[in-house]
Amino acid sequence: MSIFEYNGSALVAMVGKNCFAIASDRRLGVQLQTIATDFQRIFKIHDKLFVGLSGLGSDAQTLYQRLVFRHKLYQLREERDMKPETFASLVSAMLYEKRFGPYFVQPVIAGLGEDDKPFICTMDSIGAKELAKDFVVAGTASESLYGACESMFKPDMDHEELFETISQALVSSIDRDCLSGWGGHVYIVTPTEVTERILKGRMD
């Protein structure tokens, strides 16, 4: 078993029209044992940035905390919030300059930029980015979610239907994978709120 896949995780981030939704399933479990059925995947960077951390849950509450530190240190300095690209571009330095010994996560990021044009991306472990104009995914569930998502998604949809969207590609992808599941937990960003909703799905 990979050290990716010890605790489980399913992980997605949607673009709609000037908003996003940023999902991930809530169990932590080590291999096949359940630990955890709240765990957070998502953090929160500030109104209009979310970062998603599939993989080892413990390096992905250290990467966190040092993100909100250097994000803490850009805002003192610049007196204004990360932009989702440079924020992209931070995770990605930092994990590059670990790189021979890795934080095992795969992060996903959200956020809404300039004019709140969605931005969203993945990256692995070393930091190397792939940048996408529809949805992206990450953790133990990728495969039946990248199959989800190619079917279920479609351009420019409000943030209702987008949460209708990102909720059936997430609970029906780790219903097929037995390391992820024990419902979700959805983020829907539009330029003026924050929307937090939590999904039941089957508790085994």
The other form holds:
Amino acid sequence: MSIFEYNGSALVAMVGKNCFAIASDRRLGVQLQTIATDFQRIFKIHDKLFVGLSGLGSDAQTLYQRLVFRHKLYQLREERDMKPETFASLVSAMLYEKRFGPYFVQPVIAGLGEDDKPFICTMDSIGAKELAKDFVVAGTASESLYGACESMFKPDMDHEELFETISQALVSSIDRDCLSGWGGHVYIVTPTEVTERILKGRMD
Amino acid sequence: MECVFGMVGKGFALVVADTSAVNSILVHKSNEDKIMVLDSHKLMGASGEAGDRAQFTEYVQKNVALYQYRNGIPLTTKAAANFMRGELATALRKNPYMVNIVLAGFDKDTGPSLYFIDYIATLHKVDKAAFGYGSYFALSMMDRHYHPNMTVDEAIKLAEQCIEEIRSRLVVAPQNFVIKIVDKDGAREHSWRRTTKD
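Having seen the form predicted alone, I'd like the form predicted in complex with its partner chain now, please.
To see the whole picture, the full complex is given below, headed by that same chain.
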């Protein structure tokens, strides 16, 4: 079994009209055994920037702590929050630093940039950025997620329709993946508010 | 072969561990205490490679004490858990500690808490946790019978059920178990469940 599949994870981010959604599953496992059903994979960097970390749970926690540190330092020096594009470059650089001993994570970054324009990107474990205009996926359920998102996505959805779409795509994909599941965690971010919702899927 | 498990109840947390020290087919001793009392209100049940277990748990215990001496107040359970995770994570890519930990603690403001820390430094706050081959039986038993806010008697009874299950269903089941508890009055040994005397 690959080290990326040790804990199990599923992450997806989608772009809507002046908003974005980022969602993850909630299972923390150790190979075939489930340890917890309330594991947090998506973290807030600031009100308009979220990062999801799939892959090995330990490296996700380490990388998250390092990213929070770097962002706080940036805030002190620049006296403002980081733009999502800048943050993505930071994550990419930090991952490539460990090119020959990498963090076993696949991040998904989603934020509202200048003029509240939604920004999403993903990268592999050594920092190869992949920008997308519609959706990005990561984790053990990524292949199912690609299919589900491709068929369900429409451009310029409002935040309610976006929530429905991302939830359906997430739940239908993780239901087919034994290593991810136990419900979903969805964040819908608009320029004015952040809504967090828990989904109930196949609890197995 | 080594089993450690724990659960949170109403105002307390429980950690149970087997007490066998094994080398291949030989049982060196069957009264090895694997649940270390970190400080007045913390218990750390550790399983894994024997040398790493002893070294790492002592290292953590001494550093927790040092923090208290330097700062005049004890670490919270969450802080101790994160400290352990940090040490495990730093050592992971150099010289990993093959130790799995169940940390139970009681804090005045947040009450009892239980943390699952595995050897690759994955940290998660949980209500019930188990490591080792015994975890297959203990976790299933706890999934069935555990409910939040159990009393001490109910939790001990559940722990006994888990121990019975491990004894009857695990081919190389450990002989003796120790149960330790932590609540507002502190961390202490509760009782043993023996099948052999040492």
